[in-house]
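Here you get one chain, nothing else, as structure tokens; it is the form predicted alone.
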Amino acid sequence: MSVTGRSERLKSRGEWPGPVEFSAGWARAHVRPWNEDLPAAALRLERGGARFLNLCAQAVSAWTKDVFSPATLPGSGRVWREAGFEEWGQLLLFEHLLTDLKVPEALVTENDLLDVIVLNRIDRDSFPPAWRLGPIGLAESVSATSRSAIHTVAADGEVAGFAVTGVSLGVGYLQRLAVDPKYRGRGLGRSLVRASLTWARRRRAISVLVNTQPDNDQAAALYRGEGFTDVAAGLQIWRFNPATRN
């Protein structure tokens, strides 16, 4: 596909509804479901400037009916809003500095494969529709940093939690921590959350970071419990306005 009429050229690669990749010579973009649920995409901007970004968003938006950014700090948000995306929501961001780390109580397993099927069950099962990931959005998590594991917690002879967790120039990322909830208040999550901090500062990250949505409230004390610190700022969320032309 390319998009012509202006001063470049957006040229696709791969096929919708599966993951699509954007260029016009230097500037790339990524494109997927934002999960199983929702007609929507999840469009992350790779490098180039807003011109770019609304072109890519102008071709998203005859796939599917909304298209929005990652999670950003505010201070990213003028090139989506210079794109013609307006703020959609918010999300609570946590940092720990890695100081007087806990040992896990429950025994977490360090994986090196990712089992789609099952983590997609336990998030499905963890999160409304809006939040959920999906198959696709769960392998982003894990390709998303340089360097990445993929811990898990049994219960009853079976997976009942995951966290995914990434470094990437010191910074180590808590991308996704999910425990079903017919075992949940056994501390199974508390414990995927020391082993995802005492692996990513063996992998030398100074910080671990790690966001939530505003209203789970079980999510942020779990947080705050294990030593992270509130971010200010938090993160923003930006939704396209196909009316908006750059």
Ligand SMILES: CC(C)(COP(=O)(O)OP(=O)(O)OC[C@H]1O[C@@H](n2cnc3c(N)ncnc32)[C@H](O)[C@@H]1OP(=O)(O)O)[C@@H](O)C(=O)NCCC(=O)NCCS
Second form
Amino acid sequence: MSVTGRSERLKSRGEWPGPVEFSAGWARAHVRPWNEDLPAAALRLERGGARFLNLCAQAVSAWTKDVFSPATLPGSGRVWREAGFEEWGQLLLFEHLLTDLKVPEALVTENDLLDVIVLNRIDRDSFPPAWRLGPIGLAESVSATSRSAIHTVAADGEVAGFAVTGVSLGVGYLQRLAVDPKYRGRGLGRSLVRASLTWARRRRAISVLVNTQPDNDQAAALYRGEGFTDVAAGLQIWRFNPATRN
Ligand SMILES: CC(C)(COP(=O)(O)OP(=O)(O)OC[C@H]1O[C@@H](n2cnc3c(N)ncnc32)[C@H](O)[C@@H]1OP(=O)(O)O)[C@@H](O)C(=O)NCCC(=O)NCCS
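To complete the pair, please output the form predicted in complex with the ligand; the form predicted alone was given just before.
Okay, now the whole complex, with that chain kicking things off.
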């Protein structure tokens, strides 16, 4: 597929509903299905401007209903707005400065390989449809940073929970955390958070960031209890309005 823009030609590599890479000269963006439940796409801009982003979003709109941005920091949403996206939702953002780290209470294992089937089962059971990652999103959460780790905890002989942690340019990201509902309230989530923070500090991260939905009281209580502080501004998610033409 290729779409002719005013000055650039949009090229795509990959087959929807799999991951697709867009390029136009130097500009690059990646899109994947939001998850297995919603007719929506997650579009990520690697480099490029609003005009390129708008062309990508228009192309994706032909394949699926909604096109969402990643969570953006306040002040970095301008390119999305200029590309025809509107603010859709907010996320809570927490930061841990990696001091006073505690030892996990439960046994936490660092895994070399991503068992996407197992992680996806726990992710599906843990999040409401709108917030599930799906197999492609889970794989992307592992590959999004230059270094990453998958930590798991076990109960009754099966994987009971996991954390995906990444470090890029000295900043750690707790990308995903979930505990199977049947094993909650036993300290497994807390142990995964502790292992994740320790792993990030060993990779020389100066802090770890994590975000969650505004109504996720359990996660917020867990993060605050483990020494994270609220970053007041939070994060924004943007949704493409197909009526917008740049
Ligand atoms: C958040 C989550 C990972 C916690 O896992 P867990 O194993 O049940 O948590 P723990 O037993 O280790 O509890 C640690 C702390 O979390 C908080 N917490 C856990 N369950 C809670 C609940 N039902 N209500 C309020 N706070 C809760 C508490 O602060 C608790 O500390 P406490 O025991 O001293 O009160 C789990 O509820 C989950 O998977 N939720 C869905 C997915 C999710 O929200 N992921 C994280 C956000 S992206």
